[in-house]
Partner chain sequence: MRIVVCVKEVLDPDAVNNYALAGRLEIGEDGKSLTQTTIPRLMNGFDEQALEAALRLRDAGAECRIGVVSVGSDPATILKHAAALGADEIAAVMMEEPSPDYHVVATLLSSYLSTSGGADIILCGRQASDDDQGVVPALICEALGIPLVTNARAVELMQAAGETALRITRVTPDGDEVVEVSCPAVVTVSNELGEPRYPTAAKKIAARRMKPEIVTAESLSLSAEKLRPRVVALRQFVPTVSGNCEFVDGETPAELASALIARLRQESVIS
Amino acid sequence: MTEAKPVVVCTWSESQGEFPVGAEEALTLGRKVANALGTRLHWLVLGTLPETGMETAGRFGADGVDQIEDAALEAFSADVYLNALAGYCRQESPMLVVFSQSVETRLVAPRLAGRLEAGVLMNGVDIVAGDDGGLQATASAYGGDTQVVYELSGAACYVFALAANALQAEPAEGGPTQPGCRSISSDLGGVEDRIRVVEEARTEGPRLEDADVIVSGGRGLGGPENYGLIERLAEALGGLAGASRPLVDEGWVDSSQQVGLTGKITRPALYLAAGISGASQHMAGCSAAKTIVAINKDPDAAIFRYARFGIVGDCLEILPELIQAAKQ
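Let's have the structure for this sequence by itself, in the form predicted alone.
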């Protein structure tokens, strides 16, 4: 009897020694799909295995950990990583390769699918097994306004990128497994980058994606001199300051503070939007918040459709009052 093809979750660290962002969520989804199809779950790690890697693999139900460690993988290179992944997949023949979606995986996942002649789906939210034993994948569409369900059929392999904060990480039912660890060889010496990074964006400090409280401002603030109100309220609430895309485009704030489809995808306990209209592109980055509070002068603003609490009024008048109340 032919052994069922495995489900593979692939991750790598943004910096040496760091735990891969989104790995636990991707392993949660991979374990669910592998259980539904009665097959094995492998965690493929490119580069150094995190210190807690084996414990995490067992806690989330991985049957095995595969590691490709090579000097060429110490810094991210789309071409090098692509070659390592393609070689691994040709050797192991997985039915599904799951990535945690990021800027880097956006560069690699579609190209990997092209190399393998596999199906590919980005902005993924979930995968379930259909009644016929096939797979149905759900993805976010139209800036997060809706979701689309795809039937995965006709290909030997599928590449799936799980959107940030699409699901909650949950350890495997039945307790931890005892996965083994394999070292996978890969010849990466002759691979050269076709694209050279001239200047790399750098961010320091806490990340919006991890914040429990976010206070974001939009054009309703009037001018860059008023963005300080957003920062002061965020500090008073113990959170981080965010912004809509227009503020980034106009140079008010750095792009690392942008919330939305082309910015950060967040899942805070509280998201306070001041002077933000609620366009679908922005809501794609905050609609998963447990509680959304909106302040806007326009009572018909789209943001109020998403908000649990809404204040109709000038945010320049309301924000100072909220700052004072938060400090008391």
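For the two forms, the rigid core is made up of the largest set of C-alpha atoms that agree within 1.5 Å on superposition. Residue numbers count along the first chain shown, from 1. Nothing here was measured: the structure is a model prediction, and the numbers come from that model. Compared with the form predicted together with its partner chain:
- Once you line up the core between these two forms, the Cα of Gly154 stays within less than 2 Å of where it was.
- With the core held fixed, the Cα of Asp300 is displaced between these two forms by 2 Å or more.
- Here Tyr271 counts as shifted, since its C-alpha moves by at least 2 Å between these two forms after the core is aligned.
For comparison with the form predicted alone, would you give the structure of this protein in the form predicted together with its partner chain?
Next comes a single chain, given without company.
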């Protein structure tokens, strides 16, 4: 009897030594699907395994950890990462490869699917095994206004990217496993990225992705001259200032401050949104926040459906008072 093909969760750290964002959620989903199909779950780590990696792997029920360590994987390169991944997949023939969605995996996952003749689905929310052993996957559409259920059939392998706020990480039922760690060799020496970086992105200070507190402003601010209120409140709360897309499109703020589907995907403890309507594409970047606070003059604004606390009122009057109150 041939062994059932494994489910593989693939991650890498955005910067050396850091725990890969979204790995626990992806492992949670991977474990669920592997259980439903009676197959193994492997965690493929490109680059260095974070220090707590083996413990995490066991807690989330991985049957094995596969590691590809190579000097060429130290910094992200789409062509090199893709080569490593495609080589691994050709060897291990997984039936499903799960990524946690990020800017980098958005680049790599669909290319991997193209290279392997696999099916692909991004913005994934869930996968369930149907009665016939087939897979059905749910992904969000229209920024999250709707969700679509897809049947995955006709390809030997599927590539799936799990959206940031799709599910809660949950340790495997039945206690931790004792996965082994395999070192997978791959020959990446000759692979060169066809894209030459001539000017590196310059990270200026802390990033929204890592912020604990974010104060964001939207079109309700009325004009660029009022964005300073957002910055001052963010400062008073020890956080960073973000924005909705119209403020970026109008040139009030830099695009690195855009929160949302096509901007930053954030997971702060506190997200305070002032003058933001709560369009799905914006919420895709902040609904993973632990506590959302909304200030909007329209009591029916959609943002209040996501918020834990709300103030109905004019943000231009309330923000200065909040700055005062936060400083006390």
